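So this first bit is one chain, no partners, the form predicted alone, shown in structure tokens.
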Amino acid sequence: MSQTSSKITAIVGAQWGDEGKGKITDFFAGEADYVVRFHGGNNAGHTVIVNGETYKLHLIPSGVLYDHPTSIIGNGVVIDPAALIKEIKYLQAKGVDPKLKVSDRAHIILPYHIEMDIALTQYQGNLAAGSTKRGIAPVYGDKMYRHGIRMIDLLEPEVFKEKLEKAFNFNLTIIKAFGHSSNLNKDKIYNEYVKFGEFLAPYISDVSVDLYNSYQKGESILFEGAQGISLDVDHGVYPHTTSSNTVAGHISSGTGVTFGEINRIIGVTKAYLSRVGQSPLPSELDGIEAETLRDKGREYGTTTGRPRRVGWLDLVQVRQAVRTNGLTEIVLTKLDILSGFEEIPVCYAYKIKNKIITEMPASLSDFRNAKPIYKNLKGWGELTPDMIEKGFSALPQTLRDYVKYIEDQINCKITIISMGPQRHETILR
């Protein structure tokens, strides 16, 4: 079998994250061979729920809940050693074991990066991404510095405790110019990591070389992104992102494949928006309103437990996700959380300095001035099981008019209806 034959489909964000990739992730990965992280850390969540039980990801993709296909954490991620092993150990006492590959080339976050991101976030004050202080921007720093360890570095400890007595005393110094103190032990890290590379060694290898052989045999290869197209280094609301790239476009240099042609790139768009973290937000709600919307959503975050802002859908960013990712198609989650409502705003463009802007600026003083113009579409009643089983048709008019518009204005198509967070309350269309 050819390469041009290979079933290789992605699924991104379309927001600023939490759209429900996880359960999509989860909802197409039965018919993979691999399912690949490729960039980002555990400030990702991905929560699934399969058969009532629900299940917290934050590093291994969301396909590793089926037996089949083997689950890979690419070159592209971050990784902090214990909060894989944790998270390894927290799928086994729940009857998963991981089939499981790490890539060798992935590099690791230290403890001293989670005190840098800690120092740095509150040195950048309103110009702070709001971040999760789990080192995840120190870690790419280190990274791009060139003095970053890697995943293969624990299986080779002279190596390992050279690359960190540089990296060590470069952090700290920094830490310590910001005024921030530490305990920080480089003969405890060395130890204790070294260990944690033992328990890691079976998951460890170049997994580069296993995706490239899968794409020539022909097999299904799933791409689970991580966060949203908001939060992406480049073209999101900078510097209120994330510290890589979130965009499909990122798949090759975070997997060390080239894939040629993606048969299907899936954006992921909630019905509302939610975001955890520190920016401008032009469709934001506030007081019962947010209230409402937020229990009724359960907007927390999977990884942090913050609330999460909320606002109405915002289409200038759903548009940006489908021209940078080259979307191929939307999945629309969480319907079922806008019933109940009269009216619901969507907002489809800016009034920024009165002019009518369509397309996500990239001045941060225009975004900041960024005031939503909205098209009040009207609202739907409860929606009901049965509505399910008998498919999109059976949906009620008002929220098939919402769905066509949104469709109208970004000009791409809705393939899949989520109405619930198992994997059987979907709708394909």
The other form holds:
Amino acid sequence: MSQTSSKITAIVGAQWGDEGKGKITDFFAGEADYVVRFHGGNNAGHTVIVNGETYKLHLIPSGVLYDHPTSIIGNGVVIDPAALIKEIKYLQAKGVDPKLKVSDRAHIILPYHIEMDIALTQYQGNLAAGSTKRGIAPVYGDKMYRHGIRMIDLLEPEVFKEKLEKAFNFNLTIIKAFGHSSNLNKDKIYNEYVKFGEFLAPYISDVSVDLYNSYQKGESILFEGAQGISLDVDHGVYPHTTSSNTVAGHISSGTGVTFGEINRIIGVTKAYLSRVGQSPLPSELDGIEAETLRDKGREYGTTTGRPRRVGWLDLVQVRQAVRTNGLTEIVLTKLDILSGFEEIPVCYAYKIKNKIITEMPASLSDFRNAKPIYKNLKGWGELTPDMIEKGFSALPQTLRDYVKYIEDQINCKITIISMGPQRHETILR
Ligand code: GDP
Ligand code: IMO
Ligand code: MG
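Follow the form predicted alone with the form predicted in complex with ligand GDP, if you could.
What follows is the entire complex, opening with the chain shown before.
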């Protein structure tokens, strides 16, 4: 396949996660043969609303609600088998039988990873990210230490036992050294996880071969990112990040599909900003302003239910997302939530130690000291369903100016705008 004829699209988060990637993946997935997660785990929470029914997905890609596409969980994802089985059953109870394949190479989250996550977060204090407590950092840590346990190991009980011995002792030693007690029992975990392996066996295979064969045939593949650029373990606001690479470049290592085949890379950006967890956040709002925006945007975590911190759109962050992901376009979501504000500030640069900074600083002290510099744009009144139906040109001029200002600042086209959580509340430009 040449790059120009490929039908491979990536969807990634261009902020702090929760930009609406699930909605946008669902919007595109009807045309796809495969929809693929390539990193992260059940720290993700993607909400999709179809025919008035709400689905909250954590591990299974958001294309699962269509009959045709196969859902793939790639090797770069970390899987809590109990959470995956729960999600399969949750979907089945709603009448959706997932057509799912899971990489034999994906690492699995064990109960000691979750205890370790809690211990780590406490220990790291001010430097913690405020994790989702799903065991994400410890499982990726074990992967890099090279005593991680993979999906394939659940199907080989002898190997599983051998690996569990090492990994369990390693983790428990550290958890206890942090001063935490633990009731975890290795044999109990072994028996339980062998059973999980039996349940999941039909789903497990080398999915990179399916994906290779698929794009060789000219089929359509959609990659669904989790989290967002500022949570990327390399490019994000480290150490307040997650533990995987969220950038599109990670698709190659996280699934085995060569990056050269991907021809459309879509960044999802909320028209304002939200963040769950801990880090400096230059354009954060507080007080009544924050409460108003949080309530209007229903900004409460899909995974943990935590109230999301909210603020004005930060273009320094989106600029970095455009560059590091190689975005070919942006989808701007939740513009409807900004309706009714008289003025809408947009942060286009930071002031740090009397300098104007337009790119994300690596220095933590710079980021802590960053003050937002705003351009105040004129707001617009309430939108009507009629306007959304008629398309972009029917929208208020001030809203169109808002979109244009963002495009100019970040040097990337906004090709789609989302005006509500449902599939049809989406406008192509
Ligand atoms: P994700 O993690 O990026 O998939 O985003 P989440 O699903 O965690 O959070 C986005 C929330 O906003 C969900 O509740 C969506 O249903 C909702 N949503 C997505 N797009 C829009 C939109 O354009 N307008 C409104 N009002 N809600 C949206
Ligand atoms: P989606 O895919 C928003 C945040 C956590 C914490 C940091 C590290 O729904 O956009 P972790 O549990 O990964 O070790 O937590 O990352 N975080 C997210 N925030 N959306 C997400 O996923 C997130 N996944 C992790 O709040 O600050
Ligand atoms: Mg989310």
